[in-house]
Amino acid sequence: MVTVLLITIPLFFGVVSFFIRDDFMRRGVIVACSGAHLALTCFAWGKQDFGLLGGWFVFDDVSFVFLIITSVLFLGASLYGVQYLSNESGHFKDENKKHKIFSNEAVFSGCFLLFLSTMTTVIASQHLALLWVGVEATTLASAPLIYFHRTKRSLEATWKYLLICSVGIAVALLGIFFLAVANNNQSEMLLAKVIENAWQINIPWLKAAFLLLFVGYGTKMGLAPFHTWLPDAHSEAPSVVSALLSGALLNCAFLGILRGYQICIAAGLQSYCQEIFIVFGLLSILFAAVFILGQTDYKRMLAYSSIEHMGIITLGIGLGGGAVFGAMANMLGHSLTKAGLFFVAGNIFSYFKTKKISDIQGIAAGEMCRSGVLWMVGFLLITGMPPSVIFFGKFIILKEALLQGRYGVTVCFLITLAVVFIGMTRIFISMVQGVSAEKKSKSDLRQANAFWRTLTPVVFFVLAIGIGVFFPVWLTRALEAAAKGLGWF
């Protein structure tokens, strides 16, 4: 029943939200559903006996890590989003500033909860074809959220998101077909059964299937060079949506790749897959480093930072050994920290009404000092400064690369991380230093400093620091179990 409720509660109330007329009630439904989802996730934690439809929906050791991250992020986003909707839903103007544009809040609320339901479906799916359906459903549920501002630029970003990700998902579907051929009809396309019969699998077809799955789901994950939708979508979406796209959706797409990787491990193709992970991991970090250096939009800068971290996580999985644990830790830290940074970016945008870096300065001074402090704290955490959990993850990945004698990979990794750090330092410091020359209205200030819009990133940053310092035993065991399911012995 827990599995059923985790999927159906947000699905049911997402549909209901389209028909609720009262804004206050609709926002209450969002918070209540997200809170219930987190409570059910905690109840299901560590229990393996919750299944549905003959094992089609089961939370295993790998998926539980993804589930807890998604559930925590959605609760934080719902608290932030309720105040965001209350403050700003009717105050967006088009690019020519000729008239106000009112987004349909009911559509936003309904799609928000449907997005949670579809991501839970992806995480719980043990049937590989059903997982593919779930990933495609996340695209359809999240596209209206990106178009919330109803501007030409957000429309362009939405269409780019739909088209590019749909092409990627089509490639992944071809990978599912190839995998079915490789399986020789030995069993259903249930993950456990395919792994059990992996010794009979057709290796050439499996290699081709994994490449297609990697490219297809890698497009949705934002790996370079398949990442072209990501900067536009993250930049034009509301900050609360950008936080979910970066912190949760990219992880779900990565889970699709990992399911194929688990089959390849069972079939003896671990080294074949690891080289692919390493190449595309380094390539993604390199792409992010190059584009961050010349970035003029702070939300696009955060988007390229997400591409960098997807590359780091992919690199960690590719190196194997202890680096798999480091990749899981980095994924957790990135989700918390990047969500918090996007929340702060939303506060900055509410006050300055621009995403152009050169038009913003003096955040740490005067009226926006709280956001300025959070902006710098988020910068230190996302770049892996201790005691961030991201530092812990990067350190383990770097250590594993050295232990394996991969000195070329180590050098490339360190150089690209240094370039990213330099580029982000320039942006963050230029925005924080100085004094803002323009005084904003009191309503803009109230929106930017609203209680939940300030508290939510604080909680996420504290979690990222606290985990890096203490690393609770229960969390360590969960990450270890997930890492063992991905080839860490």
The other form holds:
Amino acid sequence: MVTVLLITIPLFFGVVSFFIRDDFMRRGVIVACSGAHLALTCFAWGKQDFGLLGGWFVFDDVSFVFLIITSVLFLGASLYGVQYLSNESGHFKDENKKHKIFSNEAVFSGCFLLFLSTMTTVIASQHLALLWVGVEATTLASAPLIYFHRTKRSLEATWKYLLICSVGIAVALLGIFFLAVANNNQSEMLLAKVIENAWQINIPWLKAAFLLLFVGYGTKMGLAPFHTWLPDAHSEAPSVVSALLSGALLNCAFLGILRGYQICIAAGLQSYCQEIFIVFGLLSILFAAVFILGQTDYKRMLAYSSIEHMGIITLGIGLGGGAVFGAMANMLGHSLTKAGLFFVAGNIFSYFKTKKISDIQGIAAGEMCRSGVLWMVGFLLITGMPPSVIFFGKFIILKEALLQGRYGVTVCFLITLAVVFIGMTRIFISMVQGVSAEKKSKSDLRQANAFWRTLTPVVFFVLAIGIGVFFPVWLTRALEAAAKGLGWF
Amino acid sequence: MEMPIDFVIVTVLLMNLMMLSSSRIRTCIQIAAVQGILVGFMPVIIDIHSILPGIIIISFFSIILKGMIFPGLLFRALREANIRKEVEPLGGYPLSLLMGVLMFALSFWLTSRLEYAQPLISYLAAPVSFATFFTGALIIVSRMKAITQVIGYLVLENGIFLFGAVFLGAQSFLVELAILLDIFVAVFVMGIAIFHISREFDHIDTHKLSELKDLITKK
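Mind giving me the form predicted together with the partner chain, seeing as the form predicted on its own was just shown?
Below is the whole assembly, all chains and molecules, this chain first.
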């Protein structure tokens, strides 16, 4: 029942908030919904819930970690977003009245909640075709969010996102059909049933199906070389949306691949899949490293860093063994830290009004010192400095690679990580240090330093450090349970 | 092997080639619509002896959607965007056609490598559905306009649906309805995006949408 509520509450209020005229009330609905979502998630913790519709929507051990991340991120984003919307609303005042059915902000709020609902659908789906439906729906719900600023650039990003992801996900649909053929059309496409019958599955068809699923959902997840939509969408979307795309959506797409992987493990194809994971994982880190080095736009830089982390997570899953746990820890750390960094990037953009790295200097020295410090802390956390949970994750992955004697993989991994670190250091240091040349208006400063817009990244960074230092038992159990479902024994 | 099934499948294949060679966007939309209707009939034709109500509903919805609603949406976008009605392929029509034929050969080769557990309804089904899929991808890549990219997406979906109809038979029909709903919303949202693109840019040529780039590709 909880599962159904988790999906339907944001769905219902998402549709409703299209029609709410009052800004204040609409913003309240967003926060209340996201809060209720997190509360229900905590309530569902550790309980066996059989859901409705014959077990089509249930959270299992693997997906629960994804649910926690998504839920926490949405609450943070809603708090940040509400303040962001009240700051931005001035820009759209005159446009609101003109022959438009829904105001820009109403579309944003509605799609925000629909995005939460569709994402929860993806996480809860035990039926592989429904999971596909959910992933496609996340694309459609988030496209209007990317187009929030109504500029030419954001329109271009939205179009690329819509088209590339829709075609990519169509490939995944073909993969699901292949899987059904491999399964001899015997049962419905329920994950548990497919895994149960995996011993008699047709291996060549399953291999082809996994490849198609990997390419399809990999496009959405931003694995190189299918990542082309990602930097555009992340840089042109409002920062709240970028945080959600990067921290929650990419993980959800990865869950689609992991579902295919679970079936392959049951059918004895684990090593076949692992090679694919390792190759594309390393390739993604390499692509990110190359593009971060010469980057001129700080939001694009963050986007490429997301590609890097998706590569690390994929690599960790591919190495198997203890690295699966490391990948899960890395995913948790990346979602929290990257969302926080995008929030800070939003504050920096509100003040400086530019995304060019070369135009920004001395954030830490001037009026924006809070954001400057946060920007630097976020940088240290995302590159995996010791107190961060990302350090923990990367370290375990590295250890596993060495234990398995994969020295080539280890060397590639370390070199590309070093390149990413150097590239990001140059960018962050040049932005933070120096003297800020010009004074901006008071209202810009007030927006950029607003309470919730500073507090949410602080909370996320504290969580990322706190988990890295203490690693609470309940969380370890949840991650272990997820890792066990993915071939960690 | 039954005659009507093969007849429909070959028609679908010929429509791919027609699509690649036709120069008017209007014609392309019509071809995609007719192809969609044919594919929509497939589930009924295959199980002609034992038709379940679920199959009829699915067929009905997909024919309505692909034969009426999608072309309607696209024609509306075409009218409102007020654009030149030519397709403008990269590399010209002969090259497109040649690629189309090559893709059909490739699909034959690809599908010949897969083994089937059950006897097939038609030996042409798998290669043609692959060829349709590839044709859709080719249209998306090689045509210049946003609206032709949507047409390509529809053709690609037709290919996937042909595969699904022939190889899967009746799955749970709620799920298939959900998939159709998703594709409907996708095309709807793309239609809105085309309208915005034509308003913002005064054209819908996607190769001119190139403001977002990285340093390395720029120089």
